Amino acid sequence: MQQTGITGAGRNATGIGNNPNNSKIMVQDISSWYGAQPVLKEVSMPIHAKSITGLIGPSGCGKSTFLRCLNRLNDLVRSFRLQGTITLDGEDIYHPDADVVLVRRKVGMVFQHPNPFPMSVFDNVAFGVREHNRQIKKRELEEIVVESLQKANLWEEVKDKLQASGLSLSGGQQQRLCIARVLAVMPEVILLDEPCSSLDPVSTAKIEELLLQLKNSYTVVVVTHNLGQARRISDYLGFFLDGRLVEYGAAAEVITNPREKATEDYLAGNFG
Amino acid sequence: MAKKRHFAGYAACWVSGVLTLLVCLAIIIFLVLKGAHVLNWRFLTEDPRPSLNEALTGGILAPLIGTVFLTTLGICFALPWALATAIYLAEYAEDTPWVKTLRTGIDVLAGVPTIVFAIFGLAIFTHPGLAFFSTMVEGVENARAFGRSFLVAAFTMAMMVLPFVAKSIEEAIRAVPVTYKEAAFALGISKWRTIRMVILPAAAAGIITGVVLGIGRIAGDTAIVWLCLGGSMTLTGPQPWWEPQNWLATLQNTGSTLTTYIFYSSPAGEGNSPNKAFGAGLVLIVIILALNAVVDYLGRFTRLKEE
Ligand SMILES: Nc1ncnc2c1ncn2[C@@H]1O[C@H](COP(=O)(O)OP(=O)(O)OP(=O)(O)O)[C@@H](O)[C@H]1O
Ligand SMILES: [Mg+2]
């Protein structure tokens, strides 16, 4: 569905359209700056079609700018400048014609702190599709509400409270209302920024269970601090220092073997 | 010496503390002692009637339905304005010296005396270009009520709260956590209809109180309804106002509101019955009490439930 190009002109001639091993997107030097400090310093990154990619790397060495660049959302900070390409599908995000509002339909986004609307449960999750479609059937409509909420193993906690404000959920249930409401919209990529940092391990679990099998249809990119949860879900790893991206490879290959000597030491806990 | 000057700054936080209370309580009771005895269902519902004699002037009726008309003309009039003034600064707007000058605007507006408003209003609804918005007077020939109506008044009512209006609201809009619109901007929603879909239906409460704000501010003004309104006690479209097809003449032509009856009917106007002046004040003020109520209901309302 929707496989309209972003730039509406298809692929662009830019070169990379066929990047070799299927990746989804091609992140190519990227440097970007909050005014006139330097953030991410000429990162360069294969983002893989159905893995989880996880990104580790100590606090304010950019994870979470880097993820904000892949959906645009730095947009939003005026005094945010990038360069490089990022490509999605082989089409330059970034590109002067390119309908940032169709990125964003197609990579979705989880934050680090749950943030559902001040709606009810059931809106929270219908809302973007509603907007996507706004001739939608209300039966066709609550079938996706309910299995996307299927998909973010929260239909039974909230299936007698689906008018209750998002709002009065636990803040696991929130967090699984939020990738919900992702999976409502149906993007090709999702992003999750620290999702599961306020949680308790119990939700935790539910939810690196959920990214696992998202993994079959959908390509995940997640940052996370907490080293074990890199180890259990990623197929690939990335490690961020500085705004450099240190290492990248298979995510077994980077914590059973690293390259790098910084690598290493943050993996065996030594900083950060 | 120190603990002294500590407690001067205290009784002196104290004492102005109690004197405001005080002001605020004098007003009250004085208007409950002097205006309170003419309250009656009668004042409420009768037409002031013009009479030497105190105990023959009526109610109030006419200028009660006059404030009610000339509120809400005006916040209606106000509000689509005030509010896309408000999304443009809130939203839009970046430092440009375009957008300084327009602030720079909006606050020299706020300070302008209403009577300027009002004869500024005067100034332009006499043109013979919008005539549209005021009828002749009867009588009169070829000549205009002096451009005034319900109408003007209300434009010139927007006008002047305009202001207050739009910074309230902008002041909401801002207030509503960025996290909303990060998530309705990754779930690819645009723009607009994050504005209109998240944003404002998350900053409703606080538009409300900018509403009730500016009616406030229109119920309470005086200087625009005696130049815009004019000095008629009653109605002067064909009566009975009510009848849909007297709707728009009612609204062309003038009346008066409870601020300008206030006037009129004091000895300081012209008028010989100040008890019932009184009587005004105190339904004016509770009016206004109460507006107050519900903005002060609203805010703890919406802090409650961002808690
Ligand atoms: N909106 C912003 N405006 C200005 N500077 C910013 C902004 N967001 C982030 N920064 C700066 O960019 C740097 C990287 O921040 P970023 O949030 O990407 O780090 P992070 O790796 O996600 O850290 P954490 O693990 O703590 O979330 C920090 O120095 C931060 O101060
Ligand atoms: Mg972060």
The other form holds:
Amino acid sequence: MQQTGITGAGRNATGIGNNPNNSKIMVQDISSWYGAQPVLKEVSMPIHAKSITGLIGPSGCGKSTFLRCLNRLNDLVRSFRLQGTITLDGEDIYHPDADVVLVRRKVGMVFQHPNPFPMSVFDNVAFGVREHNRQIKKRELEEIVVESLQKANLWEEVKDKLQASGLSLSGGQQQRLCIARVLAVMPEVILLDEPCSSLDPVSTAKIEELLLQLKNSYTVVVVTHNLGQARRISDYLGFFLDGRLVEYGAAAEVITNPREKATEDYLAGNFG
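In place of the form predicted in complex with the partner chain, output the structure of the form predicted on its own.
This part shows the chain on its own.
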């Protein structure tokens, strides 16, 4: 994987410089490829702390690849290359000395389709904790599991079936279980890639309510095709098209007064 340091302001529609106030993650001029195929092109943006950043755009525009750059999941793809800089609290996560395991603990990921492990509800939540701390005491582990399920607004629904399979839960419950699993390892940032795409409206509303609660303690980044959802939950909004970040800013401003014609057309449903 190739990585180069970048200085100066990012070249995109935002005009945002190096150190915007309250940025948890700073992305500077990243471009990426799968083999010879370019995916992201000179993307720069801050991810603000304790807020929800929504990422929108048509399929294939680079949103999910961008999301996976933020916790180095793309490293698992042999042909992937990255240029540019991504810092978490000022530390370059692609530096040769960076601890990838620590990066992924700090920056957790929830995927499009709920993916609970084929084990009990309790063990699903406890899994990552045990991996990071093999010596953890039973009482401490139990406290972490309960607290994580409470934070995921799932405790009252599963407290009497902690030994039941996580696969026995409904789709919406499974997705909240996956969020609890991420919360258990005490991340600072939570990435979600289309977390409600396979859920019914009631389950979607519960996930949205949960995310609005979680942003009080965590930095949240959500990829979504649901423009209504982006409007409801986002504090900041980035619009991607053909691998470029066309527009980024406060969600209310981007939605009501987009600067770019492409953003206006996408929000109006003219394409995508």
